[in-house]
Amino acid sequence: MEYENKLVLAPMVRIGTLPFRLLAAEYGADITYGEEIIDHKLVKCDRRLNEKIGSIDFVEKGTGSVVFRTCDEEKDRVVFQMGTSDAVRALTAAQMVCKDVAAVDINMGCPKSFSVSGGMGAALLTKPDLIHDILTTLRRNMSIPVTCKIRLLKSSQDTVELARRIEKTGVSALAVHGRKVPDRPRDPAKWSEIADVVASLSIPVIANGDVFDYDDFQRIKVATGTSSVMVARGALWNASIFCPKGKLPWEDVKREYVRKSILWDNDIKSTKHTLKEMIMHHSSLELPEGKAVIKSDSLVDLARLYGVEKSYDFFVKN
């Protein structure tokens, strides 16, 4: 896994599943992060080969639910992002997936309560000793790259000091979201503070925040001095943002996402959630399409809605 001059799909909870990662890669993403998976959840899983669809599934014991699904096609570019607050448990979880992914990333930026309340995500930003323990434990025992993703701290100096400490653990790269924990998505990303981190480190820094069009990739590169860029909402709203020739019509992108969700037997709730997020940006859930998605009970309902019945027929026959 190389981290220089890459376009990266950011980790997004309930969105960064296998179909969406493959969709982004098809349009030009070099590296694709999976949604954050909590270590507690993964260690309760069994690894299984799904011969019907050709995937590798990590299935929760007892419930039978698929916690993480990947495939050989993305093995060289998919990053498994983990939520953790314990070095030993993180290593146990990472060792379960290490042969099926390109790298492991530790989430140190999620500000949502489900993550922070467990001492994970952004809660780690105030615990540099624990950060060092987790990252060094993984680095010493893993043969694949280990990285992490952080948010900005209260001051640029604080962020730089933490980033330097992270670099000393031996991680292969550091992703920096240009917002602080209290910031909301509507608040502008602070590219200048990402630039301070880039100037202070020798490892690749992946800049993240306010990338909504292909031209923004170059803009944030110039503003921060980094060569690699990560995009979240811009990719959610239209995954073809990675296309150098410009974005495709979002109707076509939605249809291809549904087709891939069917072929990879994606969870219906996850598929609907992603579609609703797309629709809310471009249109409204109160219009016929949005209402139809909400009412859909299965992938076959979505296949009919988006005119990809042939994909469902192929899935059933095989």
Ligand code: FNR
Given for the second form:
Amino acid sequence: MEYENKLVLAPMVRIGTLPFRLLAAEYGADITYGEEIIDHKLVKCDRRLNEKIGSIDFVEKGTGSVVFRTCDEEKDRVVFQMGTSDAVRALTAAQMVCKDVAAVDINMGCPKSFSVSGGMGAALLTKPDLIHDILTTLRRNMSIPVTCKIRLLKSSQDTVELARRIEKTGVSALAVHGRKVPDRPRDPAKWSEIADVVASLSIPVIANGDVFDYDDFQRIKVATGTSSVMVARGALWNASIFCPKGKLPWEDVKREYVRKSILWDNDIKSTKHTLKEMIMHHSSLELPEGKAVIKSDSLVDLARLYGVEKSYDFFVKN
Ligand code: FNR
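Show the same protein again, this time as the form predicted in complex with this ligand rather than the form predicted alone.
Expanding to the full complex; the earlier chain stays at the top.
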């Protein structure tokens, strides 16, 4: 996998499942990250071929719930993002998925208490020795690319120092979210501090933060000096942000997302959550559409709501 000149779908918990990744790719995303999955959870899974829909599923033993679903079609561009605080466990988990994905990424930016209290996500940013341990262990034992995603540290100098240490582990690329750990999503991303990292490294840096339109890809590239850009909320609100000709109508994007959710038998809770996030941005959950999504119990309910019953019939018959 190459990391230069790429438009990248960011990892998003409960959003970045297979149908959403395929949707983003259809509109032009070159690399698509899956939602963060914790190593503890993956190591409790079995790998199964799902012959009905043609997917590869990692299914939790005991509960039978699908923790990670992928398919051949995305094998060359899907990145498995992992939450971890331990090199050996990270390697065990990475080895389970490495034949089915294009790369493995370690989340070093999540500020949520669940991650940080478990020593994962942004907690790693203060532990450079542990970062080194995790990344070198993965690098030495895996044949697919290993990367990580960080946030900015307190000073630009600190971020650059950490980024240089990360580069020395042999990772293939580094994604930098241009916010600091205490920053809120509404705070502007600091593109100039991403630029400092880009200027100090030789490996590709993927710039992330505040890309909401196709033109922003070019703006952030110029401002940071990198050629690869990652987008989260801009893609969640309209996945066709990756289209060079401009965004498609939101209604069409939503319908296509529901269609793909049905065809790939996505978890209804994940599909509803994603639709609710889209609706909250564009309108309101208090309006009839929002209420109907909240009330939906199954993918067939959503098929009726969005007029894609044919996809559901196809799914049932095949
Ligand atoms: C995220 N983000 C995130 N980051 C990560 O490394 N792993 C993850 O699983 C998630 N999950 C997640 C869910 C949702 C709903 C959002 C909005 C964000 C952070 C994300 O990848 C990105 O770094 C930030 O959102 C900044 O990019 P944008 O939104 O300014 O393009």
